[in-house]
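Starting off, we have a lone chain in the form predicted alone, written out as structure tokens.
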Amino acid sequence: MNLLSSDDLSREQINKIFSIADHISDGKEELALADNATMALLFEKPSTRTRLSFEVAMAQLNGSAFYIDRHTSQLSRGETIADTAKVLGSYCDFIAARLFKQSDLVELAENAVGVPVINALTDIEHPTQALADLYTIKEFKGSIKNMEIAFIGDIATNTANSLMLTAAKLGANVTLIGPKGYMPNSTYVNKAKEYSKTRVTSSLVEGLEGADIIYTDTYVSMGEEKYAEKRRKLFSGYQVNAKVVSMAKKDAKVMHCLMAHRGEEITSEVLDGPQSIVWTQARNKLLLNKAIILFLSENTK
């Protein structure tokens, strides 16, 4: 079994991953992989939390992770994704890949036969982030069902796509708040609507009314640096600051998948403030990646 998309998991499977995470967190008994299990980390984009959380997860599960980037591998000299996948699949028990294109990830999985491939971020999805996010919401709010989640700013990101779909499967309602005329990925919006209420608005006041969770992400995603000034101008009215937070419920929690550009999409006052659960959200990436690895191990035998 692979985890290439948030749509690969049913509600029951998501809850199973959360159950494994609870088990690890409670320390009821030691969970581990077979001795000497290995993971290849194939990354085309920079990473701090995702890379390190997978490396530490494998170490804590009695395995090892090996980092490979495009510049220091034969990919830089024109080797195909398919050929790389065949070798990685013959060496390692898992592959986690952060690639520019979702289509390359699919090709990787098709050629690493029998080895679970995990999407560690592509141009259109970030499913492991969504799982950590929703687990964090459950931790603080007690439940995900009927939660009102407001995603503010760049509502067409890979993170937004995976978050809205995963949240909707678990019964949360998602409101995407961005500039007028700037639309999210319609495929993911329509999929999310099959499970729960999902809407799009340009109004912060309308979108944040009754919100339990305020979520934001960087204005400039990796690979879009040449559009930085244009995008900062486009989203400048959607900064998550104290005024914006006051539009939601009094006990609303603030989330950000990091890295954060303080003073752009979010202020330091909010990021470090009492309503922020950002640092727990980041810490939970390790816990959920361990749970994902164990879940895939159990379902790829």
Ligand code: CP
Second form
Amino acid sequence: MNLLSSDDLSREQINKIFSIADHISDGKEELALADNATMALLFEKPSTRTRLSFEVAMAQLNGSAFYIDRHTSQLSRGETIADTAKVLGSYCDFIAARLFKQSDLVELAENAVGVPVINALTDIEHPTQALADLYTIKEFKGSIKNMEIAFIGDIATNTANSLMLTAAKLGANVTLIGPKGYMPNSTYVNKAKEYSKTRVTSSLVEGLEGADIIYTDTYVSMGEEKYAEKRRKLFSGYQVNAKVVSMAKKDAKVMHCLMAHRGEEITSEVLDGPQSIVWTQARNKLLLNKAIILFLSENTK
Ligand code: CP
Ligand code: NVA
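Could you please show the structure of the form predicted together with phosphoric acid mono(formamide)ester, as a counterpart to the form predicted alone just displayed?
Whole complex next, starting from this chain.
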């Protein structure tokens, strides 16, 4: 089984991954991978958290992870994704890939037959992030069902897409708040609407009313640097600052997938403030990645 998209997981499967994570954190019983399991990490874009959390996850599960990037591999000389996938799949038991295009990830999975492939972020999805995010919400709020999540700023990011779909499957309502005329990915909005209330608005006041969670992401995602100037202007009214936070519920929590651009999409005052849960959110990527690896290993036998 692969995890290429947040849509690959049913609500039951997401809950199963969460229960594996609970199990690991309780330390009740040994959960283990097959001896000497290996993971290839194929990355075309930079990463701190996703890369290291998969590497540490494999080490703590008594396996090993091997990092390979576009610049130092034969991808840089034109070797195809398909040929690369055949080789990685013949060496390793898992592949986690951070690629520019979701279609390349699908091609990778088609050619790494029998090896679970994990989406470590593409242009349109970041499913492992969404699992860590929702698990963190459960940790702080006690449950996910009926939570009101306000996603502010670049509402068309990979993070927004995966978060809205995963949250909706678990019964949370996501409101996407961004500038007038800047639309989210309609495929994800429509899919999310099948499960839960998913709204789009340009009004911070309207979108934040009753919000339990305030979530934001960078104005300029990796690979979109050419739009940087335009994006900074476009989203400037949608910074998560103290005033914006005060529009949500008093006990609302602030989340960010990180890395943060302090002073752009979020102020330091909020990021480091009492309502921020970003460091637990980041730490939970390690726990959830371990749970994802164990879940996929169990479902690929
Ligand atoms: N949240 C996240 O994916 O961080 P990295 O880009 O550092 O992996
Ligand atoms: N939307 C961001 C997420 C980084 C984790 C990006 O793609 O750069």
